[in-house]
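The chain that follows stands alone, in the form predicted on its own, written as structure tokens.
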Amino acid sequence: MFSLATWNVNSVRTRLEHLKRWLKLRAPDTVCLQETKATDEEFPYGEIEALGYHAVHAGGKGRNGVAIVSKEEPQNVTIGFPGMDDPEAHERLIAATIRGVRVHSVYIPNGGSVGSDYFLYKLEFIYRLREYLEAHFDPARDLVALCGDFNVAPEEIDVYDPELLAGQLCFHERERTALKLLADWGLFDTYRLKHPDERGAFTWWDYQFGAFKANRGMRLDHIWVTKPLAERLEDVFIDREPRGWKRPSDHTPVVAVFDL
């Protein structure tokens, strides 16, 4: 079996003890991290390696940063969109081959505010993801996993109040339409493969207004895979426990298990 997880830790240095605790508790084979908020020099390689994991990281001085942490040493690491000139993508996308799977940790931009230039960049980033996938992989043959904070809730079932949130950031129709381009290429939402009708299954909750306790959240964190991996999917679950720890990330991990 191969357990693959994703988690927006909202600062790997602030949440390092949480990460270490969770790695000991769940022992995933591989976990993709987002929003590390660290430069490569600041990333805690040593403390992660002390737990028996290898780590590759792509960060910067901003609020971004992505990593892949794995029991097996990641191979053929790439950062950003190969062949595409997008400096910010170097802090938002990292890929590596692990156990024959091309694993990607992605942090899609939040978008700032609807209609802003940064919102348009968010859409462009998703389009570039589609172009990158098309250029490098065959979805019918290759084992590809896209894991991370997509900053988009795909369907009405993925938010606590679709009427209230309609047209809002992370649930805007233009974002959801853009995300469907990835599904149309050949990626499957692992959570919905196993839980097609489940409501209230969220991965992010605002820090304010008692949102977590009231379960007013959104499903923004995803593990999407090509058909050959989808056919080997055994289980997938949202691990809410870390969101209840002291000083948590506003996101919680998602874990998928494959028969590999």
Contents of the next structure:
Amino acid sequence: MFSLATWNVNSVRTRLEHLKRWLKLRAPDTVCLQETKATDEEFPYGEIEALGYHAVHAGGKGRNGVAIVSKEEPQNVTIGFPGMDDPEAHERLIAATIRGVRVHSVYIPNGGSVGSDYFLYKLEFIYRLREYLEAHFDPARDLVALCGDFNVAPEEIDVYDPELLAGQLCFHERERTALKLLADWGLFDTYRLKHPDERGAFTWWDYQFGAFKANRGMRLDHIWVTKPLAERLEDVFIDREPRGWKRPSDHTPVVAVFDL
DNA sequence: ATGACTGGAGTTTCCAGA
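Could you give the coordinates for the form predicted together with the DNA, as opposed to the form predicted on its own above?
What follows is the whole complex; the chain from before opens it.
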């Protein structure tokens, strides 16, 4: 068995006790982190290694930042889009081979506001992901996992009020269409493979307005995998527990379990 | 009641997040 998780921790230093508690609680084989908001120097390698995990990290000062934390040592680590000149991607994408799976931890840009330059960069980032996947992998053969905060809710059932949120950031038609390019290449949304019609299954809730208590959230965090990996998917669940802890991240972990 | 949250940078207020 191989359990693979993703969690936007919203600052790895502020959330270090939560991360340690959750690693002990669920003992995932591998967890992809986003929004570490730390430089490599600030990243708490020692505390994570003390729990029996390896860690690889790529981040920036006070913003962005991605990591892969794993019981097995990550091999052949790459940061950003290899061969593409995109400095921001160096804080948003890290990949490594673990248990024969090419694991990616990705933090897709938030996009600022719909129609802004930053929104266009968000779309472009997703297009680059597609180009990167095409250039490096065969979706019919390779074990590839794209894990992270996609900052997009793919379908109407992935938001608490699709009419209210239509055209809004993270649920805009252009973002959802861009995500379909990843699915069309050959990635499967593991959560929907196991829970195709479930409503109210969210991974992010606004800190404001009592959103978590009222379950007004969105499913923005995903584990998408190629077919040979999807065929080995045993289970996938959203772990709401850490979102209820004191001073939580606004995101909660997603865990997929594979027969590997 | 017209607000209501959080983290980080770097000053005590701003920006970004989604």
